[in-house]
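First, one chain by itself in structure tokens, the form predicted alone.
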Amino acid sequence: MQQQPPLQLGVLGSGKGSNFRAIAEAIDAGRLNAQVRIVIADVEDAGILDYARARGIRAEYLPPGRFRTKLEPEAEARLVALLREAGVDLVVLAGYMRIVKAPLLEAFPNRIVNIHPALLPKFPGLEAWKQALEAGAAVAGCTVHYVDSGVDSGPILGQSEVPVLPGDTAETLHARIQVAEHALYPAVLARLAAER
């Protein structure tokens, strides 16, 4: 049987990356078809940037502008126009902090996933672990999942489940989230890469 061609992945982060470090280890040992084609990141000094670059991936920082929770109209323009120049299938959200909106979510329809600590549709949105903590839940967790216009609300692909434990404080199950995560998402992006 002959081999699919690879998901070409554009990989959007805030932060220091250790899901796209996941992905790419995972690309590297032969359990994901893939290929990252491009890092975008809303910050200028984010590490994702750095690790990219150090793997020698195409790495871009998008000034955001004036808002914190979103892009700018032509910040919007300028991802859709990257991303697609880069010539990728598929868009993964890996510690992108910003709601993505209307010309991304229309450029790349069902094409975007994202990973949200925690068992969704329970305790969508920020910090959610903290949030898994102060409701006196016994299971937290990951859930990777679709994105639409909604806040954590598109169709769950994968979910694994991480215990509370005794004395958790939420940097602890914070962490212990972030360990699940780096196995989830990359065994469901593989998943999506041998389904097309």
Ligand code: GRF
The other form holds:
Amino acid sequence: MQQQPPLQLGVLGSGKGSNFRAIAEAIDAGRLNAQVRIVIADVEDAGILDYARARGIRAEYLPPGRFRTKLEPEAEARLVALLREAGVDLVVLAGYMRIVKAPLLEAFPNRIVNIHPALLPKFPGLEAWKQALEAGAAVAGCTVHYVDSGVDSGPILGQSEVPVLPGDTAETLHARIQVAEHALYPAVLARLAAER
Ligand code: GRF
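Beyond the form predicted alone, can we have the form predicted together with this ligand?
Entire complex below, previous chain first.
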């Protein structure tokens, strides 16, 4: 069977980029038929940018502007332009701490995915693992979903459960969820790449 061309990814992050690392490693290992065209962060010294640069992937800091939870409209227009110029098919949010608005949603309809550290629809929003712990949940986990105009609310593509263990702290639980994320995200992307 003839291999399809690789799915062209644009990765957005704000933090250390461990999910991006897992995605890049899956590509290297031949488990994910994709290529990362560009990595964009709203935090200048985010680890995700360093890691992209170390791998020779184009890495851009995009100043977010004056808002705390979303991009300024000019910044979001610039984001769309960068992703388009880079030839991106699918926008991959990997620890991107801003809400995506109409310019990006309209430019990439049904082509933006996110990973969230909870079993959605439970515990949307910030520090979801802490919410699960405080609610006394026996099982936590992570979800990969399409992004829509809500907060962590788009159609679910895949989930992975993680047990909450006696004595768990927010840190130990989040670390265990991240291990699950690193398996789930590349697997879901591989499925999307294969289903085209
Ligand atoms: C992950 O826990 C993800 O679920 C959440 O942000 C974190 C990103 O971590 N959206 P990293 O930057 O990929 O290490």
